[in-house]
Amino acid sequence: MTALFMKVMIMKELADLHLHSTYSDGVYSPHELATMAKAAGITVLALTDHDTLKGLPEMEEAAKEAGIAFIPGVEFSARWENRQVHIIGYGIDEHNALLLERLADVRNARRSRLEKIIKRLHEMGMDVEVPVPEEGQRAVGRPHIARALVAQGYVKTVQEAFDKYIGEGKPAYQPQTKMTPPEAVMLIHQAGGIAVQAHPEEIGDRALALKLLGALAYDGIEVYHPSAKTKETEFFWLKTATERKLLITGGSDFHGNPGRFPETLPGWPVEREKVQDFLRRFGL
């Protein structure tokens, strides 16, 4: 991305609708991003933490200090015909009981794989120290393996990590269980948020999302995002999202690993303008 590029993006208003903390597989704080986010000329952002509420508050009170507009969001994970999918849920009630309860239930049986994937390292001779965080505080993924696999020097990268050991497929993959996106679109319905789906292209297989999209109540489409990697791409799922009058959003999925694209803010922005619609649902 050249210098003058960046300058002619940053003087236009950006936002991003996908990042992740500490309090789920993130680098850096709430505190931190806001900072980062503020220093990179977002004017409004949405913490999207896989699977937890829990970064809602420090993330609310730092945007606010930061003088950043902010959404409330969480990630899903979600699998459906053997694929994953990931479903953002915005605005939906901190507080709703079901919603609160059926999260808990997804981060045990996080916490669970986690630790079956690294005893499944440690048969493959790996012996890795992975730092889990406390119970019921973080929600544990596969990057806190991939990091401490890199932190140990068995990978040089998170990419290499997922590539060569945890990624789907791999020798060291567990599957996890999972809810269904039936019930994850229900969830952040009845806790009063949007549901939209993440980064569609993802999933793999372009015939299944669709099916998903027309079978369930989706109320947006992630269009913009680094999965995304051409015109063509970017520009289907536009289209898809216009024709079916599903809302527009998008974000980098900035996690802060080292060899993970984005590695930075704004390493993958988005402006403001291509989501406004979206944001005028929460007054912005």
Ligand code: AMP
Contents of the next structure:
Amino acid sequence: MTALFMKVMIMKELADLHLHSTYSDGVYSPHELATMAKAAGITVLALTDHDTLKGLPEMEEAAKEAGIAFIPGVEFSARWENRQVHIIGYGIDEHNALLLERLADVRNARRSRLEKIIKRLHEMGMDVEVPVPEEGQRAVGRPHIARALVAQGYVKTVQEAFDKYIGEGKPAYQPQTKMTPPEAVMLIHQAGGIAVQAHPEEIGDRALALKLLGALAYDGIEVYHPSAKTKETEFFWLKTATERKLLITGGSDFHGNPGRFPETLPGWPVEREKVQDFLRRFGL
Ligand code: AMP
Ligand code: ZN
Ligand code: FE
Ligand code: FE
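Since the structure above is the form predicted alone, I would like to see how the form predicted together with this ligand looks, so please show that one next.
Next comes the full complex, this chain leading.
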């Protein structure tokens, strides 16, 4: 094998279509993400902050400066049958009135929920103080609390905070938002976007995931995601997407939280060619 061939093999272009920034519950700003993505060999990225479009202009600018192709996104936290169903909208119109209005409602609900969780932690004897970002259309989430619990020494990692206190079913857990999957898909479509079922395995109920995929007008499935822990799982969703003629996307869901996989970029690389049909929709 020649040295050149080896180099071509190693330098496969990467895509990351699922990233969180400081505009929701990520640790890094869009500019920091762009710098890390560039160094990692990522040539196309999407910002998919929870329930806000506020980071998109900065991410677009930062990606441009870094020479990385950019796709705008947003991740909705919907619920159905007591399960969390995350849905990503790609290529949405950032000025769509209905979308902006509903996202503002959801962010307000997120703030009230955060206060409830903090109150519960106080009752449990943890005097945690959570530095939440100033309003400015940023979305707050449980990782903000988890990081504060780590900083104040109540737990060692973000993961431990979820496992002991704020994960689903744990003593300080509070469910959030009354957004439903049909509403999320509708909001994305009326804003001109592509609706993708995010990390279907993370729903924790394949039958429900398949039922939703059959019932709603999804355009794609996030096949490549850290929650698809085995090749068999990944293949199951790949087959499902192919059979249903749905687009295939993938991303690392990088938040930058210590103790929560993936901790680095690209801690969970996706080869660009695997999501090429999706990228074509954006002229890439
Ligand atoms: P929230 O939107 O406030 O419900 O928080 C959801 C976010 O918390 C997800 O995007 C993950 O980054 C993080 N998260 C969810 N479950 C866990 C877990 N078990 N351990 C660590 N982080 C988690
Ligand atoms: Zn998150
Ligand atoms: Fe998610
Ligand atoms: Fe996410």
